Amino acid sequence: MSQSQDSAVEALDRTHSVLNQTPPLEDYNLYEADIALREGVRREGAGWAEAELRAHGARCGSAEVIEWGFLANRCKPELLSHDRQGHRIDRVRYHPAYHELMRLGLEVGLHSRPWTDAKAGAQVARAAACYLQGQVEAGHCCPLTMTFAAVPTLRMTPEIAQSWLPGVLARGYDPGDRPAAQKGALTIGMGMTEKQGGSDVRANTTSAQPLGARGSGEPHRLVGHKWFMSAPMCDAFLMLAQAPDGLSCFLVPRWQPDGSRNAIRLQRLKDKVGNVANASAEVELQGALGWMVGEEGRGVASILEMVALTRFDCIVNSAAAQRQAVSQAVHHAMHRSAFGAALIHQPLMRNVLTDLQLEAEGSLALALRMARALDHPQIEAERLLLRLGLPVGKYWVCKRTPGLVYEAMECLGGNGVIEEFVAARLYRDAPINAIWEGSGNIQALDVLRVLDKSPAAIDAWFAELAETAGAEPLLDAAVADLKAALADGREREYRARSLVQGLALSLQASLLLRAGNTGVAAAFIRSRLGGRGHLYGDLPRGIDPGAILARGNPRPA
């Protein structure tokens, strides 16, 4: 073949140049790039943590850590029920990237900081760090959350707390499959749901028989099943089971004190639509050894604080998903051109992206306000606000996330549905927090229970809203409508979702007003409280998209 023929063949190999494709969003600082987060951290009392958050934001935005998120999802956990010799081992094998993500979170104290250094703003600082790491990968956040949330429940029984909390609170990660006494750092999981009950845990049939003395701190044998047990390689699990005097809470370790494996049999791993980096197992308890936590017959009360804190983290991590989705969409629009202009300059795309950023800012504001309430449990008004705010926030923020992520994914066009891009994973993960620990109806019904059992909570809510009374007529009207709706006792359960929506939107609007950015607050209020439609991209005229989009840009100039 002649030289000219070789050149011709080579030219055929080069059919086109790669143009107009968006570069990967990596090697950026998630904290520095997030104006709303930086403002919120300072506003809610954790400005002292900014240096650490900046460092964590740089780590989470690195190409290396972002790749861990992809690898942990691409290589799903694998159940190893037996070893090669046939011994039962009930072990789950994860990709090394999952372990790196766990190590990253545990070493910065996402599971322990507010408990080991309970100064003002500690919960806000932790929430901000979780929000940063949650943007990398959602699945591994589950065991971090459960370990964090288990601490108040473990403290109910001093002998259990003395034995377990040093390892639970340690900043480190030891994934080794061996007894807790041989490890310096421990993680805690949860096993509540059973086949026949779902969210109705009082229908649980797992039984717990005392080995001798009864009551708090005493050993029992548990027989039964768990339909969902998340993160089955944790060192111990908080579970509910029927003791002689009723449903009670138990700490069930993977290994017994004598060094033998506990009778926790992993039957299979769930094949989930999202949250795939984190294993969830079906479990048979064949006489598993567990120690009662809290009072016998008060299992729900014992585990309630853990449940409340998992709800809080669902809010934070859903807000994180919203932020990452908006970041990806804005970043894409900054680099992609169509019909002769960059997407970021096209009016309809600006409407959609601005609307998404407003949603993300409202979600973050609510999450950080609940974090500040967690920082001040000794203040009655804060405690009451939190009691109502956690189910309201979990309902609203988690439920808004799938729609937001979908719209952001659509902004990327065909690339948005390809697994090599993060938007597809965000979309698969988006419904999980809304369903975890009680779906939307459960949260709405819990709000009604709070209104009945703790009527002072709604007074605390309206006291919070009163801080912005008179500032925005639309918000004042929405608050008046909310008061009327709450006072109307007719078909209240039927209307529960509407009531929760009103509670959420009024608080988000008030918080954004107090945050001080009048453009963001006014746009949020006009679009959410002004009778607009339910789809993103329906902003009214007169809003300045440029200033709001600048807040959503993950690579500001």
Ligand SMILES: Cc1cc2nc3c(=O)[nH]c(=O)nc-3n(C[C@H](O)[C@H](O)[C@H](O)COP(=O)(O)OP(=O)(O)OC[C@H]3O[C@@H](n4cnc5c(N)ncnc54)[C@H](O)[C@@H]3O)c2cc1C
Second form
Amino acid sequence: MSQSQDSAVEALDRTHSVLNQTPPLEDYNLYEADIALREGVRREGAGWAEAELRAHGARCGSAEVIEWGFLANRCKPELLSHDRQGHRIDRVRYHPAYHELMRLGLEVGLHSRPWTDAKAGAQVARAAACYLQGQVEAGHCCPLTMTFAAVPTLRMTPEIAQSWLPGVLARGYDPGDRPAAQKGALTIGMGMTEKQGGSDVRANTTSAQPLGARGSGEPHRLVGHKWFMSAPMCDAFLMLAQAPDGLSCFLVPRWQPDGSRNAIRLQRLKDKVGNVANASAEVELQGALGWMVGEEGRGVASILEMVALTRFDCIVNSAAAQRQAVSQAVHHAMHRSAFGAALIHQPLMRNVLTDLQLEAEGSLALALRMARALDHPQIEAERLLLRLGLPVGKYWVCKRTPGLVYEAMECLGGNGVIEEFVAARLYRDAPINAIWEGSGNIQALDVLRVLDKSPAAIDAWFAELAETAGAEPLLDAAVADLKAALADGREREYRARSLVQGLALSLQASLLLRAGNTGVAAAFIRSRLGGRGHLYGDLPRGIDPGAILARGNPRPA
Ligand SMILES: Cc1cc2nc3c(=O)[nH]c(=O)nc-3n(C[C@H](O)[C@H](O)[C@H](O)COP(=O)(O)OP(=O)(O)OC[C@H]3O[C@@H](n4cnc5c(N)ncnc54)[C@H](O)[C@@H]3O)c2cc1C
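Switch from the form predicted on its own to the form predicted in complex with the ligand and print that structure.
Shown next: the complete complex, the earlier chain at its head.
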């Protein structure tokens, strides 16, 4: 073949050069780059934790850890019901990347820190670290959260606390399928939901019969089922079951103290749209051994201690998903050009991205304010703020996330829906936090319950809002509207979502004002309290996107 024929063939072979594609967002520091997070950590009392958060932020932004997130989702957990000889083993096999993510979180104490080192700001520091790791992968955060959240419930029964807390609080990860006594580090799961109803756990049919004496700390045999039980390789589960004196809470280990497997049969794993790295099992309890935690007949009250904290983590992890989605969108817009200019410079795209960043900032501010309230349970006003703030935040931040993530995905164009890009997984994961741990309506109804049972909570809320009274007329008007809506007793349940929205937006606006960035706060207030904002990208005139967008840039120069 002649030289000219050769080059013609080569030219045919080389159909095109790859141009105008965005480089991967990796090897960046998630903490260092996040101005709003750094400000929030200092503002809410965890400035002392910045060095370790910076280190964790670098780890979470490394290409290696980001790849773990992809692998843990691409290679789904697999149920091994029996071994090759036919013995029942009820084990789940995960990709090694899932174990690496678990180890990373457990070694930095995402499950234990405020319980082992209860200094002021410990909850804020932990929340910030969760916010960083939640941006890598959401599924593995479920067992980290449940282990963290189980601690107050475990503490209700001293003999259980004594034998289990050393392992639960230990920093480290031991994925071995062995009795708890043979392991240095333990994780805890939760089994409430049954087929006939998850929100209404009073409908639970699983029964618990005492083996001898009755009451707190005593062993029982549980017979029944659980319809959703996530992270089934946890070492033990807090479960609800009907004891002779009513619904009670039990600690049910995977292994019995005699070294045999407990009768927790994993029937199958759920095939979920999102949260794929995390296994969620359907379970039968065929006489499983469990110890009563808390008082007999007060199971809901006992497990609600845990649920309050899992709801808190739903807020933190949804805020994390928002931040990661905005980071991906801004990063893409900075590197992608269309019609002759980078997307980041095009006015309509600037409107959309700025709006997304405002949402993410409002969510983070609310999450960190609740973390500070958790840090100060001895202060009555903080306790009351939290009591209302958890259902308000769980409702609002989790519900705002799917819409935001979808919009961020659209900023990436077609790449946004391709599984090789983080945006697609963020989208599939986005609705989960709103649904589990009490779905939206349940949160709204809980807010009404708080208003009825703890009227002082709304006083604490308005005391918080009073800090910014007079600063922004639109916020003052929103607070006045909220007061009127709360005073109106007609069709309250029908209007509950609207009330919760008013509570959430006014608190977010006030917190952003107090955070001191007037550009962010004014833009949030004008877009959220000014009667607009049905879809993202509807910011009014007179907002300076440049400074706000700079805060969304995950890789500032
Ligand atoms: C990925 C995943 C993992 C999970 N892992 C666990 C786990 O580890 N442990 C566990 O115990 N559970 C787990 N769950 C279950 C989850 O907590 C429940 O699905 C959830 O609480 C809702 O319960 P349900 O599915 O029975 O729906 P239902 O209770 O039937 O509710 C259906 C809808 O009705 C609404 N609703 C209910 N009552 C009212 C009312 N009075 N007024 C207005 N609306 C109402 C709810 O808000 C919801 O939107 C998991 C769920 C998912 C998706």
